[in-house]
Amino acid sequence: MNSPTPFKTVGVIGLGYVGWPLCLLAAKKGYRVEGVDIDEQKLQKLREEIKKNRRIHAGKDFARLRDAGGVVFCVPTPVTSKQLPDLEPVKAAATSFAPFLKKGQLVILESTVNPGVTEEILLPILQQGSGLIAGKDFFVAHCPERINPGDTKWNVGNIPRVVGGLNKLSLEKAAAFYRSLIGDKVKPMKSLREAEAVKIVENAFRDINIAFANELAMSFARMGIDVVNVIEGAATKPFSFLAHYPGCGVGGHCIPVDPYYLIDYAKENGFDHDFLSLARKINRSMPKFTVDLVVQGLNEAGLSTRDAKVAVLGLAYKAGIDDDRESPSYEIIKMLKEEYAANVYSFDPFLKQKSIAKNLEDAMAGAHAVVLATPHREFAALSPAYCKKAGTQVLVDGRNFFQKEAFEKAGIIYKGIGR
């Protein structure tokens, strides 16, 4: 290990896209890992991988965590249908673990939460359920997860981390643990709340900049200006500009979720985040903007949306992965069906079990319009000739993935996001 820690066994609660990579990394660095997840299907999926790695053990019983020197919470923190933070997974995990919490253990919350949750929500549950005192009998820290699904360059083993502790010793222990995993790429924060705020700020920053790009796209579409060319032009400036691009909607587990945590927490403390709320409003409007392009395109082709076949390509929120959380594709599909009575065929090569069409050919056959919602490289085969052969008259490029001029030259009505 790069930096010694006072324990040899790590417990991980939640074996999803955050927890499982952490298990693998900890095992690689020499730790014995005890994983817990209440989802039996998830455990079954991981069973073979667990068998291959003698350092990792997993199950549903929280009692297996009693011998771990450090226990890391990696449970999901979504928002409700009313865009309010849903902390039930954190509360449930803490309640289940508390009876097995022992003196000297380090408890780390990696789940994304708004400032104050570790102290106001997690600690009371752990103290009440264990009879122990945080900061004295056991130690508490927050290290917001940082992972980018599908990224071949940045992963849990090389992305820098920030850590906040309940007290000085909690911070020292947590920082030592993460340094044993990733070396010196660990920044200690002055408090738990500062560490909690970091993740919210990271994703709110991206949400705001994407909203700016989306608003420009909707504006430039009326002016005959290609927003992609403009952004790429602006990006030639070597300082003070960071390119973000428009699209048919923002999905995933972070960007469309985390700003609501800050909005809600600030409101509880007497402040309204108008800027963040507006960014969320703009980004949530993009599926409708995309559907409007479908309607416009079909009308230009002399077709009605009623009973028109529309192929929606991609259900995942980003290319190259099978994660469809908060994917805008579902909102697009819902509007096309319910508001315009279109006959929608969806297909995603990474989510075949959730696709309506059996394959790409099935989705494309006879489709009057096509909506590219996820830029999977598998969809690069959709050449103008392919679309013409399938009978496609309208292509709505929700990710500005294709060459506009090539499709227009072939006589296909092309609608990009701000192009």
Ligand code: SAJ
Second form
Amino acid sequence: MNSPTPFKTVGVIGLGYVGWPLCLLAAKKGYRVEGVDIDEQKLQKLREEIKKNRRIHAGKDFARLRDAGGVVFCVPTPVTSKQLPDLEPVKAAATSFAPFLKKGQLVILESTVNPGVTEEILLPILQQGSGLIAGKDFFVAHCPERINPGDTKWNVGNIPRVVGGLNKLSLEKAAAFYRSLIGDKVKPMKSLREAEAVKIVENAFRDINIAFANELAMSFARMGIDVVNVIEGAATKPFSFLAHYPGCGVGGHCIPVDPYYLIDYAKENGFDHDFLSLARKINRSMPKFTVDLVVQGLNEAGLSTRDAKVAVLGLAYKAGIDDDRESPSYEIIKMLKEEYAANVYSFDPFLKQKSIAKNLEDAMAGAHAVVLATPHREFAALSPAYCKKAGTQVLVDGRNFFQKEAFEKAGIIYKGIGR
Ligand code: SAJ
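So that was the form predicted on its own. Now I'd like the form predicted in complex with the named molecule, please.
Complete assembly follows, chain above in first position.
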């Protein structure tokens, strides 16, 4: 049973994969929703859905947030090319909203940030722009987003949340807001920093575990041990083991990004996260490990990489979605082209406009080697017979997606990641 809505209108800044589902959920729970985004394209794309929902208004006007009881920031927090946190979207949104900040309002940051950002970056901008005092005139909380793109089971309506507040009243107000959305699956934290740290820890945990699987893959490849079978064997242990798998790289806007937030902030505080940094180094080395497999495979087939046609299947960073942020596919393509002068044809059914080939057949026709970079189920049709017919002699299975034995039986050189 959800708690009653502590205020009538909620404002949501940033209508992307985090903000828009939050708007829909809040409307469903009885809130009036004022959505704001600076991206006209995004607003256009949502126009139809907004029309269908009487409770939601969306536009570019931050002034419309003045009557909201709570305002939630769901703006991106990417990293710069130097892998440092880019907080510009948070700063810009806060600067635009601050003049309209009203006494009594609750401000919540959902964007993934390192500990300290809400207090050290968001608060000063809101206070300067409004002349109000945080904790006294308005309330501040952090509730890290946990949207998992493409997940059909977990969504904003059923994922448990943690929430931290600037002070007791901020925490109470924010906890009441999230309880009105998801019931009692709200864990209050003791501070803003604790709540900020939870999300970074969740995702760094995943990154180091993937790095562990990747290092095992590179080691076992030299010993003729199938790392996937070993991990699946270890996963039969019903406790204290959580399976992660090796691959051609770690993409997305969360896992390869969030650890840098902690690494960077800890450095500012005089601590070096050697372990997190090493895990990042291992995961960032996987695209090159994959390209080396292509070169080895072509050499074993007596082919040089120069002018060899290589099909790279998949641009998205994971299966079933069209998100290619930080996708390892692009590094693989770049290396094959620039360092080995290969003739690369990429294809992703979810990203046709970014694919070099117009379809799978076009990518595969005459391909001497194929790299499976994203395990879209559309690629399961790629049988050994299909590859033989296309003239493919090497298959580099970047996600250990195919049956190795079937391809080897058909005389195709199969290179998995650790198998
Ligand atoms: N990957 C591996 N091996 C693995 C798991 C993932 O190489 O064992 C790679 C994927 O291929 C992908 C990247 O890592 O390139 C990230 O994969 P992901 O499954 O972690 O997908 P994300 O980035 O969408 O992560 C989200 C995160 N959710 C939030 O941040 C709210 C993450 O916390 C979740 O753990 C993850 O979904 C999930 O569990 O699916």
